[in-house]
Amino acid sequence: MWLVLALLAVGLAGLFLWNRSLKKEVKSRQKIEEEVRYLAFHDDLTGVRNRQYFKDMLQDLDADGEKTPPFALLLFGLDAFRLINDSLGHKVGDYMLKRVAERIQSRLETGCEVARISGDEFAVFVPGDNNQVALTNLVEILIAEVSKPMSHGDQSLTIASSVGIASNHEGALDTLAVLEYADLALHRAKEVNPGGYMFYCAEMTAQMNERQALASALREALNNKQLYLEYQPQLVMGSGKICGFEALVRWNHPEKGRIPPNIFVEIAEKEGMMITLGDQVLNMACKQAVLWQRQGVGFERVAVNVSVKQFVEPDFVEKVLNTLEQTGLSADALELEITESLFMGDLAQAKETMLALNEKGVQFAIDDFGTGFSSLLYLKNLPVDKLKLDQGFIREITKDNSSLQIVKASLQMGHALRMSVIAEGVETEEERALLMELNCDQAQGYLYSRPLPEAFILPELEGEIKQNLEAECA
């Protein structure tokens, strides 16, 4: 009897423990499932909704079989956020994203939803048939809230945002189309009104379609090597001697004719074609420089613009050296023009890349100097041989004292660091005379010569430029 009772007690105890363990496991699984559900529809960094939830929410509005209720979408894009990440680090960038999400959420009324839909973009769902005045008031409040200073340690940080706005009045549109329209409006705002906002209009769709057609045509032109170069002479100001040629890429569209470089270069940047474009330009310029040397054209080096995307490629040094070897151009006949924005990234890596090429003889020029993040610190520590003064300053030096002082300071800085300084965009004799008085070393611009096809660059070009200049000054 006692044995039976003992066994029964043991059985009951085991059942109790098993039941307790089962409850724990169920609770644990429920907790895990809740976390999974949460993570499936929330951004793990900021805690707001994620892109998947936002898209599902919009699609659900269409799926109930009834008329889609009216709503508006606000798409926030943080301006220059990549530069913040690169210069201050991802921890600071993550902190700012969290604060931006909190600030947007703090200003929204019940029924609104905010989601982080990409790295630096937030979407806001605003229910109701809101008019432009109401939406404008809300957007201006949110932009002001986001742009307030943020304290992080001993740093005071600020970030601006651009906003695209699209509405689905009377439920007339597919809901995901509204998100696409808000995205178009955001991109337009970043182009023409950074730090502000734009409402979607049909013209934006037409512009997008045209841009996509241009991107497709540009990709085909690159694949078939249809782009070509023109070259603008660079001259020593004192002697008028040609010291170099800047290679400038050109594109003749088969139907639209000549497309301005600022348009197709921007498309190449945004559509992932910049590295291919840059590689082709470098190859063409080096080949042409060798031909000129054989023809007896007098010059020291050919200057080629290099984008940040090219420069940060792991095999960039190898590509440049291989191009020089394959074309037969000596390294000291090549000058690479880079912009100051390059140094907002990994400065140590930039220095290593520049030194590796400079040791072989390749020279470097800082293009558009004075328009970016000018710093004596990086200039004195990097192998920079030349500063190029932005033409925006040169154009104003005879009229605007601020531009004149910037040019003076840049010349003093460059010469103190034993660099040569070249002024681009010189168009008048007055500009030339003033630059000579300020001891500017070199110049290029329409006063001397427009960019020329390669066939126009012959040994007698230097004499022709001198004659034209004397006639201009007479």
Ligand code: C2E
Given for the second form:
Amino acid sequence: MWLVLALLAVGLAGLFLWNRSLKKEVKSRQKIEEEVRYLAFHDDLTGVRNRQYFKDMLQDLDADGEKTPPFALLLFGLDAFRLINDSLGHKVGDYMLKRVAERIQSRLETGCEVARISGDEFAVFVPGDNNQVALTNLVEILIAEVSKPMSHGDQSLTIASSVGIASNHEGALDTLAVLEYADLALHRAKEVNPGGYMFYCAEMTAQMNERQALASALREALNNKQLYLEYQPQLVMGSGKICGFEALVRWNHPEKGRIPPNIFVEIAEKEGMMITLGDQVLNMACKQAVLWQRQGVGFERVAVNVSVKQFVEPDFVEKVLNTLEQTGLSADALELEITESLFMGDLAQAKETMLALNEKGVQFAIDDFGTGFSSLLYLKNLPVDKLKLDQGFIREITKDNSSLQIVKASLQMGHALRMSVIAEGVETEEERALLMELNCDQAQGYLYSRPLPEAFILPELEGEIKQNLEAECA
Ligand code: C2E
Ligand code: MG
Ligand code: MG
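Let me have the form predicted in complex with this ligand next, following on from the form predicted on its own.
Then the entire complex follows, led off by the chain already shown.
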């Protein structure tokens, strides 16, 4: 009898414990499910809604079968956020993102919804048929709120944002298209009015389509190796000797004709074609330089423009050295033109790359000097051989005293750091004479020669340029 009772008690206790653990299990599963559901629709860094939720929400508005209710979207893009992450670290970047999310949310009325839809972009859904004035008011309040200083430890941080605005007046548009329109408007705002806002207009779609058509034509031209180079002579100011040729890439679009390189180089950079373009340019320029050496064209170096995108690739050094080897050009006959924007990224890495190439004999010139990064500290630590004064300064040198002073200071500094200095875009005899007086080492510009097709670059070119120049002075 006791035994039966004892077994019964043990059984009941077991049942009780099993029931309790089952309840616990159910609870913990519910909690996990809740967490999963939360994470599926929220951004785990900032706690606001995420991209998936935002897109679903927009699509649901369409799905009712009824006319879509009117709404507007404000798309916030933080300006230069990558720079903050790179220079101050991800912790500070994360902190700023959280604060931005809080700040936007704190200024929204009920019915509005904010989501972080990519690393540095926040979208705001504004219900109702708001006119431009109402939306402008709201955006201005939000931009001001986001850009207030934030304190982090003993640092005071600020971040600006640009905003693209689009709405579906009277429910006319597919709801996801409104997000694309806001994105186009944001990009335009970043280009023409950083820190401000832009409303979407149909012209933006037309421009995007044109740009996409250009991008695919460029892709085809690269596949078919249809890009080619022109070369602009660089001259020693005192002697009139040609010391180098700058290689400048050219593209003849099958219907539109010649497209300016600033336009298609930028497309190549944004659409992931810069490496291919850069490889082709480097290869053509090195091959051509070897041919000139064989033909007896006098020059020291061929200068090749290198974009930051190419330069930061991990195999850049290897690629340049391989190209030199394959084409037979010696390293000291190659100069790479880089821009100051390179030094806004990983400076230590840039230095390593430059040193590795410089050790072999490759020289570096800073293109468009004076237009970019304002710190000059990098100059003394890096193997830079040449400063190329931007043509904006040269254009003004005979008219505007501040340009003249900038050119003078750059020359002094370049020479003090044992660099040579070249003036770009020299167009008039007056500019040439003044630059000579200022002790500028080299010059390049229409006064001497426009960029030329390779067939025009013959051993006689130097004499021809001298003659033209004398005729110009006479
Ligand atoms: P950049 O490297 O500063 O090249 C100098 C630009 O100034 C060239 O324009 C040249 O034709 C122009 N130029 C030269 N002398 C004068 C002058 O006296 N007056 C005026 N008004 N302009 C002059 P281009 O060929 O249109 O190239 C524009 C920019 O496109 C280049 O500026 C460079 O940033 C980029 N680019 C050209 N080729 C390449 C390339 O192969 N790779 C890369 N990454 N960028 C390139
Ligand atoms: Mg250049
Ligand atoms: Mg330049």
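Superpose the two forms; the largest set of C-alphas matching within 1.5 Å is the rigid core. Positions refer to the first chain, counted from 1. Treat the numbers as computed from the prediction; the structure is a model and nothing was measured.
Visitor: Core aligned, does the CA of residue 213 move at least 2 Å between the two forms?
Guide: Superposed on the core, residue 213 moves its C-alpha less than 2 Å between the two forms.
Visitor: On a core-based superposition, does residue 160 travel 2 Å or more at its Cα between the two forms?
Guide: Residue 160 C-alpha, core-superposed: shift of 2 Å or more.
Visitor: How about residue 233 - superposed on the rigid core, does its CA move between the two forms by 2 Å or more?
Guide: No.
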